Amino acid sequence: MGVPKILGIETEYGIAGGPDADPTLASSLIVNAYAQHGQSRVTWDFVDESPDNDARGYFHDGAFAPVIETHLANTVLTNGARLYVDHAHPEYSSPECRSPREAVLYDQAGEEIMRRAQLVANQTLDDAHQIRLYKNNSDGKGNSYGTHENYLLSREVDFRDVVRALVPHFVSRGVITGAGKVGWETDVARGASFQVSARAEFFEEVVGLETTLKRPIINTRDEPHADADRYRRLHVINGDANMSPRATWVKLGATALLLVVLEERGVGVFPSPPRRPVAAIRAFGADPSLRTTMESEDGRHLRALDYQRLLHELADDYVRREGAPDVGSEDEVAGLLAEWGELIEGVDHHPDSVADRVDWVAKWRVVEGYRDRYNLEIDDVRLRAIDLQYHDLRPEKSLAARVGLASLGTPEEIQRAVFDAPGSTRAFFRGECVRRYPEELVSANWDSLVFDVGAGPLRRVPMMDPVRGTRELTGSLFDDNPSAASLLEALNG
């Protein structure tokens, strides 16, 4: 019943500066700077986009699909990723990846791509209009933007079971994967001096289609970008933007493992969710003491860490009995489970021991150290500035770059991921076409490519299975076909 957990991350970056301090214009400058610097001339194809499909098969009153802004800068990269303007933010959507570790590499590649784009764009601007990018989730004025995760899931799983199984995880995981935040931005968190999660206070519903208003813990967008008879794509919008690659690894890996458990063992093995999930995600996210408890549907009063322990035990038992090749190699899965457990125990008993992996702990140490040094009140504006600086992409300004966060992947692997698509999914085929046939490739999206070879109509090549189009399956096609025309002939043959 299970399917490979193809996964990836979409990150909207915070942006400041630019001409007239216009974030949409500044975002367009960022995307175009990277594209015009020779990295891509291929545009995005919107023909298969269907963000209004709801996994429940109906719409709530007041629930609206995201607006697709087809007129804004939008391009496809040689590493298989998408780089574009989403409303007033530059967004990097990673290519499809075959394991959590691979997805983290391509998330870090996205940071490097944004740094390069920022550098190129700023070379055209005077000092007063320099653009600054932040990998964070809110502007400090109540406006939040997302870091969305995507997981391939079997269509056989009832979506109601997805909700029932994953709510306990999504309301509680912020205690180990939260990015932290000084202060509060909405009335529901009023008075909070420091929050574990930067984004938890912005969630208002348990289930829904929206991503910008009435944000749900479980998003119902049913847009698999694949064969809809076989697959779902779980579109997760409730996570924080992590500067720690190890936190990102656990965030992706733990969720992928739990989805495998759901596919293979069903919803009945999962712990009961909180009676009030929205109140739980907000309360857990606002409490750095980690003492807050919420009543679950079976009557127990549990902390976020209690939920995480139950879920970790569930995943660990499954892996010991069955393995989890749909998530990653045996070594990676073992490492994930060990790291997940270490983070749970660390934040509970010895937070300093995980400050190199848990963003909110690392940020809290910096904030408290600065506060003590200068005898500041917790609501001092300078502490808000430190919060923002933690997420600054400029290496010379970023506080995250100075706190000793543990790495995942080598600099060489990340640099390769900037330019080369993962060989493990269909992203390889997309990325190689962008690299080799930029003049003939008219447009691309997740599940198809459109070519113009100069004779006859435009040719669309479907890619409906994310686990095909790999280097192993298609690498020789590129070696044998130097032109797009010959590639299409070979595919038709």
Given for the second form:
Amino acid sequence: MGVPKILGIETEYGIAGGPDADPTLASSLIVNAYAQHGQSRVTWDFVDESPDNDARGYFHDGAFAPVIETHLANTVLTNGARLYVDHAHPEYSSPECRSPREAVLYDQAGEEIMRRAQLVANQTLDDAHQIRLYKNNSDGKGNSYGTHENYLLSREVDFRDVVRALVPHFVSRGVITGAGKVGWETDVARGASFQVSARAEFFEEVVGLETTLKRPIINTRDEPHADADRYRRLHVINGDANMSPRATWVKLGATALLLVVLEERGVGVFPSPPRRPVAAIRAFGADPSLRTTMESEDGRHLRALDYQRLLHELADDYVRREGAPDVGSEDEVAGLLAEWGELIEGVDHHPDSVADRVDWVAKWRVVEGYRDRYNLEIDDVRLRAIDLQYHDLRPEKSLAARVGLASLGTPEEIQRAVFDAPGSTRAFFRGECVRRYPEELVSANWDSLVFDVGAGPLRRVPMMDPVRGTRELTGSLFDDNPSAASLLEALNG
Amino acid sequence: MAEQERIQKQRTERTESSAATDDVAVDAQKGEQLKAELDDLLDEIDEVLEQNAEEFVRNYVQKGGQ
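Could I have the structure of this protein in the form predicted in complex with the partner chain, to go alongside the form predicted alone above?
Then the entire complex follows, led off by the chain already shown.
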């Protein structure tokens, strides 16, 4: 009953500078700069968006349901991604990808797109108003914004099982995928000088529909952007924005593998969750000594690393028996499991050995090294500047670019991902239509495209299955139909 | 059951750790290299860090998002 683990990441970037100290205006400048600089002006179509649907099976229409702005800068790119303004931040939603590795390439392409947009927008602004972008999750003053993962999941899985199976992973994975943070921002982490996770202290519920208030560890937004009878989209809001591509790979790969285990083996094989999941995500996320234990429902006292080991063993054992073609190639899955295991053992025994892959370790070494060298107090503001600059997208100011993070993918692959959609999902069809028919394609969203070919009404092309619309299935269609009109003809024929 | 698992795991770890001496050596070497790189970074970091850290950090204020 498993389904291909189509996946992707959406990132709200931090933004500073710009005219009138207005982050929404600055974000619009970023999006428009990129759209006008050789990229498409196709607009986003909100018709099928229903973020208020709840996976627990009921509708929300209360005042606290998420709101989507419809009047701001919003574009679809030739690589199949969406680039837009959301909550006073520029946001890049990657195209749907077929494997964790592919999704990491498109996440890095997103950084590159933001860097280009920053460069272009800043050419129109004077020195005092230059825009700066940050791939991080908070401002150090209690305001947080998200890096969300999305995974395609079989509709047959009961959502309560998703919660029970995944809570142990989501509360503990920060010890390897955390971005690290100097200081604390909310009362629950009061006094922490360095935290493993930038985002963990902002979680207040186990399960819920919110993303901006009372953030839940498991978000229930049930908006599959696909055939809802067959698919669910698990929308994961508890992760950190990683600068390390290897950490992003493990973050996506581990979760995707565990979802396959859940689909195929059921919730019974998963370790018992902590009795107090919210306390666990906060406590694990705040403790770089990694010694904190939390009591599980079956009475064991487990560290975050114990949970990670149990989950890694579970995934490893499953893959040995069954493989995981729904996640990626045999090579990729084997590599993922090896890397995941190495990061667990590394942070536990030799943190220096994983400083090239684990963001919080890389950041902590720089912070501690700098503090030692100048004999600084623990709350010296320069340490906070180091934290912020770790995530700085200006090449001349980025510390992540200087700490020796291991790469994933070649510069050429990332460059291609900036312009070309993955051939492996329906993003290919979307991206090619944006590239080839910019005049006729009037709007697009995740599961449909709308064309205006002059004669007759607007024509909507639904794309309800994320695994169709691939290069293999539609590549020759594009070669045979140079115009949008003939493409629509052929699709009907 | 849980107890059994733990004992089993400890056994596996013990066998693995004696067989993994090479890996540890590789790790240590890699750690040395990373340490040297960190020293280089700390040597140049003042040129990369914002001149006025106080103002830089204070002025970074975001509207909350998702």
